[in-house]
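The form predicted alone is given below as one chain in structure tokens.
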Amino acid sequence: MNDRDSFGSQFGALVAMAGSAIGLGNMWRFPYLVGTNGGAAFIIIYIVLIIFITLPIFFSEYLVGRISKANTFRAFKKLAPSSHWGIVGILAAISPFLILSFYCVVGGWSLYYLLKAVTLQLESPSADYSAMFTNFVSGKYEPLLFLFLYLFLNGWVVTSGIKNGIEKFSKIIMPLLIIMVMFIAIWSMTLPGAGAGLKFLFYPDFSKVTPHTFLAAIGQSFFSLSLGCGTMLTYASYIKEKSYVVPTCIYTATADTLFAILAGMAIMPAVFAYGISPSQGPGLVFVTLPYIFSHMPLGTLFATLFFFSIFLAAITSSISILEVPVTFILEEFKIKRKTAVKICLSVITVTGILCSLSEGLLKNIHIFGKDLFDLFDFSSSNIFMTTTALLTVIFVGWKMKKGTVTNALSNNGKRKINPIYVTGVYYTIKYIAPVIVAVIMIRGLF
């Protein structure tokens, strides 16, 4: 398509890709994984695995999109015509529907808590914040209202396109998000007793490292960089040729990792300052932190900033996930972007309602022992995303020619990159990455 949209600048592409990677995985999942896996030791392992394992997998998805300049399905069909590899693109186009079904529910929760903070309903030290959370998520109507609002905001951004929608939005939101979380982190580190939280984050205790720590770290890096759901492939297809592959991927992974650590610095010092266990799990954000905010000076202000940050982190990721099926539908069926967005949101609205109600009205419905929220989470993360990622690295490592891959990494020789590094990346994609992804898949299934 000659009139195919694209990012208007390299900076715009970088902030959009960083926004895709920076999401609930950083603000919500990373801090509690650090808390339950030994603090700094987990962070060190996480960074090492990002550099040597996850980044080459990231390159694979990026290269498929960069070379093909097409949606997930068309990308594999162009690079491997007269083959069945297009099924990988179909899997990548289905994953976002599953992910957004529960992800947007949690995005709606962030809006609810933001409203609670703004209306001064998170400042009572005696409030039962666990009951507040349970009562809200199990409600019939209120969580659906916030789900619909969150979906509308996603649709509003994506309908405007790549350059005028996602890029413009990301250029404004990402700097704002980083400034807000930095502000919260600085404040958190000034609290009495916050030093224990910083020690927990940055002083490694390798005696707590187990095989599970490595699996949790690689799984988190995989989740955080949105691998296996077509987002990076789709975004890469919209990036102009003059943008260099390796630096773009490295900058994105670096921004994602630094932001995750920054989020930990915003949360853990406050957790330790108020004598809360760092291993609170998923309830850390929506139960523990409101309790902490209610006990501190200017707690309402920081609660507002925090939940606004949660919302911004969530939506920068969800718009990138939504863009995957939107691009697929508008290019394969030759329809307008606005219509494609409506089709996608209609499906996600139905499945999102089911996921939301599974916390209350439909809580007794279980499939394979899981409620609907957990089923969508499990099937997307442990089946569709891992399968797509596994097939993608096999495709790049075994189906594509080595010269095609190495030339793309160096932008056809326009970027001088150490040949040893390029060869290392290629053989990691070819031999190591499939094994690692397979391990993640097996671990997730069993």
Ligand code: PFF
The other form holds:
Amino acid sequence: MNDRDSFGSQFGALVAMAGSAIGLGNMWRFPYLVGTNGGAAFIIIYIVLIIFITLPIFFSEYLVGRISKANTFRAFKKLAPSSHWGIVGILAAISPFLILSFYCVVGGWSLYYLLKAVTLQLESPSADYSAMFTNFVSGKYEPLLFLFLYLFLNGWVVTSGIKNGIEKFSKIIMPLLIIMVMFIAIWSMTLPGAGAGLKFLFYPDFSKVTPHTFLAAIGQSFFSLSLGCGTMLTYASYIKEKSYVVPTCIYTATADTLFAILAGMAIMPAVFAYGISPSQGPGLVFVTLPYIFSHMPLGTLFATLFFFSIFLAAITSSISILEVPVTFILEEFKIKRKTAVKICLSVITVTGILCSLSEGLLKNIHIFGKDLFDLFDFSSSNIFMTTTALLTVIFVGWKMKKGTVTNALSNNGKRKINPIYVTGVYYTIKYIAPVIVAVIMIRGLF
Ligand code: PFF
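Hand over the structure of the form predicted in complex with the ligand; the form predicted alone is what we had up.
Below is the whole assembly, all chains and molecules, this chain first.
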């Protein structure tokens, strides 16, 4: 396919990949995990695990996309013709539907809260923010309206393609996001009593480190680097030949980790300055923080910046997830990008509505003991993503030739990389990564 779209520059590709990695996971889970798992001790473990385990898994996904220059299904088919490995690509193209079903619902919530902040509705210190959140998310119309708006924006970016849509958008949004979160962090750290939040984040407490800490760190790094649902594979397939594999992945992981730490510095000092104990997930973002903003001078300004940041972090991730099935459909069925986007969004609109309504109208529907929102979340993270990642590393380690993998890692020798490093990465992919991913998978299931 000669007219395949591609990223215009290596830098643009890098920004888009960082945009995918930096998302809700960085803002609402990482800071909490750090604080409850030994502060700096967790950060050190997280970084070491990324270097030795997650990066080799990242390289594997990246390599498959880059060598094949195709969608998830065709990629495995091209590299292993007349085999059944294409199924991995199909699995990879299914998980985005599951993830987007709930991720976009939350994206819609962030838009709603942004609107609330801008219209000065997060100003009252006596408001019950917990009830406000529950009332909103359990509603029949409002959350759906914001879900549709959020989906429309995703569709608009992805319809414009890789270079003119995703790359351009990410290049504008990512610097804006980083500047805003830096600004919030500076302000947050200067609040009286902020030191307790910094201590929560950075005081190295090795007594809190347990085997669970390692699994939590690796699971988080995995989700945070968008692995296991074909995103990095698909993005890599649009990156030009001359870009270097190893540095691109390392830069993405570095940006993602630094941003996660920055998000912690923006959130935790403010939480502790107001004497609140931190939670994670929606409770932190949509209940605790609005409460804090309403109590502080310039609260509306910071609430606006904050919810705008959440929205931007979410959308640069969700467009990357949407691109996976869009590329798959447009290439396999030879249809226009716009049509592929419409098909994918139609499905996600239906599943998204189900997820959103499971917070209210459909809350009594439980499958395997979970409401629909949790079911989509659980099955994507704990079944589809882990299975895809496991099969991808097995594919790269056992099915592809060692020479093909090591050549790709060093860009056919054009990039001077220590051969010991390349060999180390290869054997990690072959022997260690499958075991680790299998452990994460088993732990996630039981
Ligand atoms: N990395 C994103 C986050 O941390 O929020 C989530 C994500 C994006 C997961 C893309 C998977 C994916 F393919």
